[in-house]
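Here we start with a single chain on its own, the form predicted alone, put down as structure tokens.
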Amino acid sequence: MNYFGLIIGVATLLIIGLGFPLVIQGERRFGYLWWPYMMLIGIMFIIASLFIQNDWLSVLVGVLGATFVWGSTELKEQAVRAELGWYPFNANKIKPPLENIIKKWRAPHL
């Protein structure tokens, strides 16, 4: 029997899983500003997934990234769920370098 689907299958339910919490903490102690570095980040996991030789790893690496990618295109839409009392909003957020240019770019959405 061939087990690789299977795992694969659930270790990339729990990657998604905790993207959710990396998305609610994030936006709440950094700020939604933040998401072109999240991006980015997911988009060197992706490329790094790339070159690894191992499937595993490789797909593991894969998924960590996309996780980062859709969390990047969540970070906005969290901002508006704790402006309407769905989760604690925090005023005190850490404030992203470049944030003058990034202010002026449309968030991403899926």
Second form
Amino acid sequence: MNYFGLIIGVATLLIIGLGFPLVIQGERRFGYLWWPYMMLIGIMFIIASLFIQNDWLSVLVGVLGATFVWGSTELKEQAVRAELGWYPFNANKIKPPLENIIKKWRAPHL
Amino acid sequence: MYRDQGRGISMNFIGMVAALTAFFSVWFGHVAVRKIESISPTIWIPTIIFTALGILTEYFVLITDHWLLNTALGILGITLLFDALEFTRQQNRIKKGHAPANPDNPRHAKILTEYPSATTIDLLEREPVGYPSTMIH
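Now show me the form predicted together with the partner chain, since the one above was the form predicted alone.
Every component of the complex follows; first up is the chain already shown.
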């Protein structure tokens, strides 16, 4: 019996679970316009996983990266949820660098 | 045990495989649960199918020694098991009006009559406006 994949699967579920508060708190404090930065952090984590020789650590860092990339695609919908009153709305969000450029891009949603 | 002759010397692809599997499994589950819950007359049938698929996938994980296949299937199987739970969570979203009900589905039609908050409108199908706006659909 090889338990590596099963344990990795459960660990992945726990890391993806971290994505929920990450998106909720991230949108509330910073706003959905930070999505390119969140996506970039995720991509950097995934690239970093390529250079980690320990399999367990490489997988955990890779999945953490995937969680950030997925979270970046959820920020826009979370912003709408907060505007609808389903989550607390914060009017004083921290604006992202290059906000005016990011506003011209269509935020991803899958 | 988890390595094979295809593995590079300086690069470890197991994290990349895990990341891609996690991302696409979550994406598939996200779309599939919403679609299937919307058209299925019951939620217990898809719940049982996804649970069985998840258990079957994890069984293959336990008997597979290929390091990349083991990782990818391990993540996919657990995602399928979580999707099985998501059918109930999605139905609760329909009851609260947080996801659109399908009036052509008898189960959803019943929810629409029993839960005043249920709606056929997808309230999330719009761009953010930057202020609280319950009236904008």
